[in-house]
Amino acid sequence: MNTTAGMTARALVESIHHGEMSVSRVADDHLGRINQVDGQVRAFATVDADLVRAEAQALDTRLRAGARLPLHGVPIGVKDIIDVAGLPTIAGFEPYRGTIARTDAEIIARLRALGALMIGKTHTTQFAVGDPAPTRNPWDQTRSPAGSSAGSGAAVPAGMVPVALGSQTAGSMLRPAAFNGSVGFKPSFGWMPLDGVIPLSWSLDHLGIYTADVSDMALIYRSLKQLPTDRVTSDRPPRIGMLTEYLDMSEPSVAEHVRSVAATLVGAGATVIETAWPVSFDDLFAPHQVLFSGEMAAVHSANLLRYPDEYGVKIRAGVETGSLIPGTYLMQARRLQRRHARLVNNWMRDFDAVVFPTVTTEACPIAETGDRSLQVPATYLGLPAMSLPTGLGPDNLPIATQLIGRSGSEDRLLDVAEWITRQWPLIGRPQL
């Protein structure tokens, strides 16, 4: 039996606009796919099939009335720290299980206005920190799907949704993209209001998007930002800086893979220059950790006192440690963050993007969530970053190439990513 599950968002919208299928059919197919494979992957925390079908019928009614919305009928998985009206926002925290959101988060309201269909809430590590979520990697269930956007990062390559939402405060968008083999995009800091999203660190929290390919990513991002979605992608070969410090931090197989991608791009006309940012990794990582821990403590200290037995080991330790950081250290870290962002942003004027691995390794064992080191710089600096699943490593697990652009350069970064995927195709989905 043919199913719409596994189709791209662009293909779904085109078929719905042309009357070739209904939103209700799309909803049923994706609910069926979730029922079929989520017992293995455990990507979803909450799915209300009745609510999904009711919303699908409402979108079909609008379609019959002549509406042709930019994301008409596209199923979306939503990380479970983001409010969706009528569904609980559990955030991996049992005391919140019965808390039903009364209104949509800002990003959900915008997606609904574009015609998207919220299919359910995806698992996260507790409050988007630390201890692993119940999700399994669709490539190998003994390996980690990473954190904290584990459910969203796994749901897309598992074919349960074409699009999912996540968040990143250290590496929680890009690492799940790399481990699970999806395309992950963390736009610039502040690209989308965080109303209706449980905070972790006000200076670092970013929302992001998962898709199966770059074309869908461009559709979702540009629709949300009210930019043209049908423009012709630039064929200009990009000028790319390859950051050797971050290659040297990676396992040899990962570094060799990214160098192979770069060599292919040079052969297709790109300029790739081995170089370094004006600030070292250590000088970026240290103030990020101060901001992360100190602001997390400010968010969670009172709640930890209220629910001392419900917090996981890692987040509890992080909150308790962060509570010891003096306010003057936080102020200094924010000052350094602004200074470093200006330095790197100015330095990157000569490049369309910089490139290095998304993660230093393939997916680690299930008990951990992986190394966040290489995802932290773009988060700390507030720069747009994308993870492309460009290959499989020695363990037959995804390896990803990371692209980072200047602040506000999302549109050009999407063009660069599309150009790259024309020269170096992305990997397919795992077999489930």
Given for the second form:
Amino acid sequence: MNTTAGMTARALVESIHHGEMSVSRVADDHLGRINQVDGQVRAFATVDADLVRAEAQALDTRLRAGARLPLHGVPIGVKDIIDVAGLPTIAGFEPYRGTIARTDAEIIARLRALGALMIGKTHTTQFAVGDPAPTRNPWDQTRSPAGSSAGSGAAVPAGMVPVALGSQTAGSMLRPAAFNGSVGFKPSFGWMPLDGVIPLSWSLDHLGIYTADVSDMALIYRSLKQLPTDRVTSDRPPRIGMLTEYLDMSEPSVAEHVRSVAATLVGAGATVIETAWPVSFDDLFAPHQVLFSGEMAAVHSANLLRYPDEYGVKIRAGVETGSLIPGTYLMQARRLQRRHARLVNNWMRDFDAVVFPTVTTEACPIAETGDRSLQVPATYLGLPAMSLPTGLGPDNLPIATQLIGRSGSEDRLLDVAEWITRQWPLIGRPQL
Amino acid sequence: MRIDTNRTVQEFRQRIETDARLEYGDERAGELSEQLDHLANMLAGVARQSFDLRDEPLPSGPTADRRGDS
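Give me the form predicted together with its partner chain now, not the form predicted alone.
Below is the whole assembly, all chains and molecules, this chain first.
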């Protein structure tokens, strides 16, 4: 192989552990890939090549001293609302350009302790809201990479990094995974620490992970959990609920695709039952939107007064209308969130996972970031959710199947995802 | 604004538009029309479900300071 860019994280770690390649070589290859294709994709906001090479040399020194870390030398792209020491956290907001983070966010510190190499900061929509980022969809540059984690969602399938970090307050992790064809995973609310991350809504903010396949996702998740990373997963066919309400909200081609996936799983021994959650989409969506808007307004309204001309059109309108929400309704939305999470978690005891499309459509035109509807439920309920790129649609763009588990069921959800990908292979990478 | 589970979307819309005009002026309130429509719908959605919360435990207050209490 001429370059290590495009290899899985698991293959990179194995080669580095066995001394077949250095972390410096991996760093140079990935910096080279970014130079080669990021002019088209525009996934990265900041890359400091000197800093990356210095950190790679330090990891090589540890390797020579005998260290074999679980993520030794794995290049990671970091959404630009997460602090990485020595790099700016711009968040798509020009006044923040040039403000250098002095310390790592907690998740970055944990990943560094596992041996990971931070390769750069990836573009986000402004403050992770709705004004599009400069990133292009690597499958079709006239289409949206979604948002808000646009750069991270696109960088992985474009082969610039094997792993990237994103965040989700409505649909910002899983929708970019679906539009760009990466595997996206948002663990339960609170599982990934938010210290050092610019907040948007403290009742809803999650961090998440992008990889090219489920095996790499298990590597990152299990490393963060300090578990062995070579565990053989369960062969037990899963019991799955297919939520027809969400299939009915999707474009027919998308719904038909997910039904085809489900039929194949049944053929392989899974139990798939068409069913419905005990709370309707409309009943979940209303309190989510009130929490999102009201808490976003609390976070941003003072800053908007200070920098009125620097805010994007959509976030400014969102903050202004969110500021009008009466406090009593905000509190009721929070109480509804707790009630709904309890009802759905109890209901989910009968299933390993529920499935429905990640997004209602293929990637939309570049001027928008896409429909958040189908990603909101897992965010609002705090449930672990994964997007698997299971097919290509009529426009030859990725379509994704979403898996959601009970709160705290990450281990089983990853087992289910690995079982599914043994029955139904994921799509490949776009040509760039 | 009181929680009224029967308040209609239109009543919410009128109420928040009045607030928007006071806060941002008539021109900006007009520009926010689409967002105000959405917010009115969402507030009505919360109001409609609020009666379900009569037996719901209230969110707790700060607890960290209680560590070490006898």
